[in-house]
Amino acid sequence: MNFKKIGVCLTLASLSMSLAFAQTAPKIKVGLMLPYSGTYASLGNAIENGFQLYVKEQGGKIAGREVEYVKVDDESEPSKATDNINKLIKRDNVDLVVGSVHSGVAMAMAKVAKDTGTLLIVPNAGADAITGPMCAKNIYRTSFTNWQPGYAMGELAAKRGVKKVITVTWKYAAGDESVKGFKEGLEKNGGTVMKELSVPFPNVEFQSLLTEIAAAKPDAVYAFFAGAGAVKFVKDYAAAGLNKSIPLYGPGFLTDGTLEAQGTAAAGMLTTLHYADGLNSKRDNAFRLAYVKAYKMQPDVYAVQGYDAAQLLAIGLNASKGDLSKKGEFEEAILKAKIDSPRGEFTISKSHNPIQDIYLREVVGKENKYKSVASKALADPARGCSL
């Protein structure tokens, strides 16, 4: 008997089974819930710009698989989430979803990922509880918690000399949230919240809050806005002369994807988060470029945060060959990786929040211009999570 010639034959059996398999495999259906009209329309837009630049250049495909797409608006509409996130699960029969932006919509999108044992992908909403009391071995984020910049902002001011803060939001999980990190972050270091003001989501009608602002004379406001939200409360600020003598600060959000429309009323105003203009490393020079050259349009913090979403999602399959019910070598994958990201190189915790640097920005021109690390590898406390 010739074993070598044995041995060259099932050498070329297994060859071509895995070249009929890589020919073979199902397409990965990702399921793209996210907000694609309304306040949050170009955040929603972004993201999946960001996840399908990702996707192309590595050829159409992960680990083999190419990638198809079904989109579901989600109207940023926490009480329709539960059934838009089932139809993409039960009818489209969708591999994963990834989604979405507005918190309410993401927590309820949780509930069921963690029922049905689906993997959910978050590039965006930063409700603490999605990796603190709800989180799950089939739950990843590749953005914040809401408390990681409002934190790190909470902590800066302070530091700064700032002593008695006014907040302002709108009523829902992101907005107490954020408050929520920022005063914890103020009072560790000295400052006082001196009052909470709050208005309904979406309502832009700002004006009886600046005149309490003025009449408080605080040493700065912290507002959390996001879309044309913010654009209304940044230029609104402005009409009203507040922000010639009572600085403005916040999360990113606040003028990330909205310079355009704010123009001067943002000028030299600072916030915090995880991506900055300007950060000039080789990664994140090449990730402008090619987004620039896919959309005729410059990148923000909601690009990175979708086309991280798809490298995350490359490393657990890479690693589990393409098979998604593998979850203990999907997460193991994850969990050992440093992904490198146009925000700068970052981990994932425990409880499947990023690990990242938090910048403090400073608006020049169009730009959210780095001026510094706020909060070197700054992890959410993950309160709640038992993973």
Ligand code: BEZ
Contents of the next structure:
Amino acid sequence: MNFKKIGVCLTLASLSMSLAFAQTAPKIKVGLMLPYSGTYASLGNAIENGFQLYVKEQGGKIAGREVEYVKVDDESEPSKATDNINKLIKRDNVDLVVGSVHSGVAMAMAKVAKDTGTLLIVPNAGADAITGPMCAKNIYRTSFTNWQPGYAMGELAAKRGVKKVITVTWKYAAGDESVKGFKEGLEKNGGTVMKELSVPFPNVEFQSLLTEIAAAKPDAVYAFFAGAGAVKFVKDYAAAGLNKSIPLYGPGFLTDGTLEAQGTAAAGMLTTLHYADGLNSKRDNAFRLAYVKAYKMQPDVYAVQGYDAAQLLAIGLNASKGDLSKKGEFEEAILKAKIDSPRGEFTISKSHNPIQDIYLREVVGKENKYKSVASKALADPARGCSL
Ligand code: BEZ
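How about the form predicted in complex with the ligand, since we already have the form predicted alone?
So here's everything in the complex, that chain up top.
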């Protein structure tokens, strides 16, 4: 046999081997642990929509493996989170878990993921600890740390001449850390937080807080709420007439995916986030068109984070040839990648959190319109992570 013939034989052999692999490759079982009920239900649904849209765009397969889902409603309830993720891992034998939205739930998940070595992709929850002291080789995030949009807004508010601010939040990790990031950005640039107000999660009784704000007359209010709670807070703030005299700032969760319900109460609000309406890039336009076609609704930041969770999985799994046990190859590819997101290209830091542009947005009609880049390629400080 001459060399040419040997070459043809080898090519045919490798072709038939990869065909055989594609036919026999086991399905990849993805555990979706998200809130499908309660104040964050719409966020959970958008994340799942985004994730599934990316997988469908790949023909339903990632790295040659068909994707199947096992879903759990985590109810944004931290006390049930350890049991919920353990069931996915031990009873349902999922290959990886995608979740969740609520920082308290996600921190419990991260602990189990770290102890069991299960791959965890966090598509929202911003708990700083997940890519800080709890960081691990098998835990990735495609969203943000609570510090990131908060810090960007703090800097921006101070630069706009805001001196005295009251902060309002739900009393749990996400709200506390968002306020902490805001305060750091504000105080570095000459402003101060005069009072920190809070209500327990997911309480929406805001009247006494609004009375306190009206009496204290700060230059501005910074608020962290999301989902149904954000709808109620922004409407109550406007109904009390405070939006006329005291600007309401926040991370973009305060107005993302909520504008239909907030109506004119949100008009003119300025927020900071890693996504915006009107980015008008080829990538984002194509994503938005596909999302509207698939789900008959506009995407929001949560849909983008879900879409990018599937993209990140594909990058790692393609590099490890569909084999999740090749953790080194999986990680190396992700750390090298420029993720082609609808939000704009971003990279993943050594602590496994996005390094990304944070945009300033303004509510115009039903949109969080892009105004400018508030903070370019902002990386979380990842305090306490030793990866
Ligand atoms: C969180 O709990 O981390 C969170 C929830 C909703 C929006 C943003 C952050």
